[in-house]
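We begin with a single chain expressed as structure tokens, specifically the form predicted on its own.
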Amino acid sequence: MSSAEIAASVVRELEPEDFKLLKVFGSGLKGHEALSKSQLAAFSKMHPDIVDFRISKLQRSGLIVRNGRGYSLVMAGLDALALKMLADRDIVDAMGKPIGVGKESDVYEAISGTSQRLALKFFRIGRTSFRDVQRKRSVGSANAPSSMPAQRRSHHWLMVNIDAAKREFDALERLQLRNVQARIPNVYGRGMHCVVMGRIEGTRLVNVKKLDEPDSVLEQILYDVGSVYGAGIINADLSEYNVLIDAAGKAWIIDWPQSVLTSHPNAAYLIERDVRNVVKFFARRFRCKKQEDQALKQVLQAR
């Protein structure tokens, strides 16, 4: 059972005092790797005896762990806190089956209170080796040294995942508020390291062997990249792995945690790399003849 499934199974059994402590752990993540019983009592304004009882319950539920410095939140606890936050804001009513499990995120189906079909994306950066993460991404200071104590590494990855979710949500919300005409996910909310999106049915481009009109699909992707660029944002990680092809053959650009503003010092390099990656893939897989410099010029002119 995944940590999200553990969280979903226990979240309805937790009482207000349990969530009060979980919120203390969540709000204390920036400044504390662990919290003592006295700190938890002080921050929660609950009697030490009540705190002691609630701590035991959260431990049994697998949401926190005890270590040499006190008590620390683990991924299942962060999941439970995220789900509670989203439920309290009436964004998510129920979590369903997994849609996809990747190296850096788990995605589950969900339903809102109005029966709208949603997707919950829980970030799981750090599940792969730290060297692989350091090589592939630039979300914050992603690298957690192997010499770092286990508790500090765990805390580090919790913070990295929260930061990644914030980046993705902020970028997509900005594009949504500006009514950018591009096939990208709609976002409805964020809870800690979890982003709530509209559900998109599709197949990752890397797994698509045949397209009826590959040149048209490529042009659509470039148009969308240009529209987003014109709104001041660069995906900065565009490749065949974060494009979905839906049943109608339309392409959707997903995964935006590494996105940057066009004012970023490396913006020119990043937009060029995004365009180059997708043009090269279409040339290799579908024999498209689009020239990289022509594609880049087309994208840049959208601004």
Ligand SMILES: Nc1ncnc2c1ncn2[C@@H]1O[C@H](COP(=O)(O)OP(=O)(O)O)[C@@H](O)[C@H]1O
The other form holds:
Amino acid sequence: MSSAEIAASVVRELEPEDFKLLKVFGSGLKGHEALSKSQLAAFSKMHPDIVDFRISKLQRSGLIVRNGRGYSLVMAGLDALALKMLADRDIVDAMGKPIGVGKESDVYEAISGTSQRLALKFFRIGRTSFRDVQRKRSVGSANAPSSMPAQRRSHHWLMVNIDAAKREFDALERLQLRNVQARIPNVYGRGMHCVVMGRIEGTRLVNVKKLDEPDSVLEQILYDVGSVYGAGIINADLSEYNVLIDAAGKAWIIDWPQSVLTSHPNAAYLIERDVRNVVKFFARRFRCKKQEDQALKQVLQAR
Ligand SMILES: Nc1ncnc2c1ncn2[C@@H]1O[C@H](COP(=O)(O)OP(=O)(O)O)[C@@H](O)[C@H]1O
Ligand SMILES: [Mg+2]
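Having seen the form predicted on its own, could you now give me the structure of the form predicted in complex with this ligand?
Let's see the whole complex now, leading with the same chain.
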């Protein structure tokens, strides 16, 4: 079972006092890498004996670990907390099967209380070094700040993932509030490092071998990139891996945590890279003849 699946099954067995403590870990993350028993008792306003009991339970469930200075959340604990927060706010009713594993996330299907089909995206940036921490090995991975002690590194990645989820949620929400007419996921909420989006039934463009009208799909993507740009946002990670093609042959642009505002110092470079990426892919895969410079001009004119 993956970390999110463990969390989903554990969440059902946790009691209100367990969640109370888990929430203290969540709100303590910003200022503390670990919390001592006395801090946990003070912050939760629970009796030290009860705290003791709940700590052992969370530890046994694999949601927190003991370390030198106290106790800290691990990824499964953050998953459980995210799921609980989303359930309490009636955003997510039940989590289902995995629907995608990206380079930096695990995505699951889910349904809302009103039976809407959702996609839950749990951020997993730095996941290899995370596993190392949980196996209590001290191996750094290429992009991990390996000079940090294991505990600091683990805490660092939790914060990085929460931050990435925030950035993706904020970008999608901004576009939604501005009523931007582009095929991007609806966004319903965020719990810690988990973004809740509308589920798109589709195939990643990179896996699509044949399109009925590739030229018009490309034009639609460029039009959407232009609308989003007009609303002040650049995806900045656009490629055949972040476009889904639905059953009607329509293209949806996903994966927004790296997006930047058009006021960003590298905006010109990033929008150009996004546009060239898609145009080049359509030329390679579908023999489309669209000129890159023409495509870029079209998108920039949307401002
Ligand atoms: N809203 C969604 N609806 C359906 N599937 C999705 C959705 N968002 C992501 N996925 C699936 O999860 C995979 C990873 O998501 P993505 O946002 O690209 O994250 P990563 O940063 O890990 O690449 C996608 O390739 C896709 O298969
Ligand atoms: Mg992606």
